[in-house]
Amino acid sequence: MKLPRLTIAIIGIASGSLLAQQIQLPQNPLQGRIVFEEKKCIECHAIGGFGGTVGPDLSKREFFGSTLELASIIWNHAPQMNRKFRQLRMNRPSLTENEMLDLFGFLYYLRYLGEPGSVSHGRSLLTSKGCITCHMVAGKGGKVGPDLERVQGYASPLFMVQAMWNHGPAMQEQIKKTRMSYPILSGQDVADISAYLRQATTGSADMRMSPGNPAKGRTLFEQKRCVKCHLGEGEARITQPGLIRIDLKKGVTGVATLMWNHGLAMMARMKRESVDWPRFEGNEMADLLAYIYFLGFEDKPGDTQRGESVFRSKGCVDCHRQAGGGRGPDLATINRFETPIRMIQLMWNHAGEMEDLVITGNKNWPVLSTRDMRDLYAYLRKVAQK
């Protein structure tokens, strides 16, 4: 069954002309785990310590980057992977375009939840950040806010972030009254506090939020009027730095704390713009954060002229010649380069044959940087549209 996809149109300027570049976001980032196992990637690569040891544990990578950054990593290691396939007598897996998208979405999602929290540090943070001034913890603290040990939802980082956000205006007012400093948090702080509350809570219900749906998050980004001040993708109007320009190489709690730390500034801006403070219910905060997190999955528009140079200098033109005559197909006849995923899927599925041609031609495997990939895609898409 073909899974639904959200297609995002990115308009960029390349070589002096407008070039539409598109990317797709998975609706369920965890769907790629099935592909990861069915295609036997797990035979060589572990996730969180579970799986093979031939290759690195992929959950330990700091950040996989954009679609084409991850593609360049995989492409550059294709010869090593091909050798391992032969040594292990494994068939090289072939992937459909949907499977490639799911797999990439899953790999990018691995760092979404960030690092596990520290219970002891979380307990000390409740004091150092001033939380106990208003909230009771372990029988000590204020009574302005609820007893944190009895708020079961706070045991989930995403529920805690949502609750903090919804009570943001009231919390800001109380902070002013008590003349406290506004607490600045890191993503790890949120994880630590949540870890402490998870083991300290006295409730019986196990409150959890799903990982979040990036497609639903994009809709919420507009419905909650975040778009009035922030550029997500595709909007022409912008009054604050676009989220796609922020370094989002963070897990979900890191993204959430960016919102919290700018709470005072956002509140002041909303008052000037006559915008109500948005509230989030159910799984909405998780969906919104998933959308913001996956903005880092996109790629900048490529340069078509440099892409043509890459096509020639890396030897692609030796096999893929216009009007035919090469060992590979004329790429101008492949009219389905709507997304980078399509190019990546074709490159992966033919990497075994391409390696054979490189070896028989006594040539080196063409190493491609992220920029090379980006420009190559821009060039091939332009050629295929003629």
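In place of the form predicted alone, output the structure of the form predicted together with ligand HEC.
Lone chain follows.
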């Protein structure tokens, strides 16, 4: 089975070189779509309604969470999945580390684009949010700001957000003058407004949203001085106190909306700290938002001590003894837990055999919460390094 191209063909990320403490970004989630087909996940799972119905449609889920959160979800479902594999006489697919990374990047990215906007809601928002007081759309409206219809680029939510952002301070001036209130947007508003503008504009240009490149976004996050007030990933967390943490479990329109809504607070603070209002060109806003989105992929560091007790209490230690002697290998001799993806890949590949042993040993499948996964990873990483 193959997914129709149009659903996800717009996805594509290239990532630059990555340091160890940074988030492991997939080279290209498009690759993950191929893995999803090749490994037959699609036989049981649909994406956007297309695919098998044995398991849940994976694009329906709100947010899969960080790498280890997703790992926990998959791990805990493994017995049910295995049962289906047996029923359908399918082989359990094994995955390489790169395939696992691609697959995770792909699943994670599914929510990025969010739902398509609603044209009719978009039209009524232009009135209810007061945009029409200052802007012309479809021949009606004010002349304080530019005619929104003429600029086809706004048909893409990201370009609209970028344009709004760039003009933020000037718009703000006007809003003050006219004693209007700053338009606060919610939920899907950004997508809806641009869906309406897309329909209202006459141009034939293909205005699909650019997916954004998180690796470039990482650089922009510094270049545009976001780092002056915000924490990104990794070590930035422990450097300066007083930085505002960006931790958003939202798709691209959600992130864009928050940035817009916080525009006033940011403007005020930037003025105070003499930071120039950053402006964005070309694909920059898309790249930056993709990076902010991928911040959610990062896991908090785990607790090695707690990890050790998870290893005991979940029964891993029954089969994985020190210096061997259990039914599974001594995990300390495996110097291969450099990344969470690596651990997940090894666990996934052995989940079939492990399950057989769990069943014959009359034991329960060890359910692992996200926190368990995180701590387990910290622990395994530590023992394997010795």
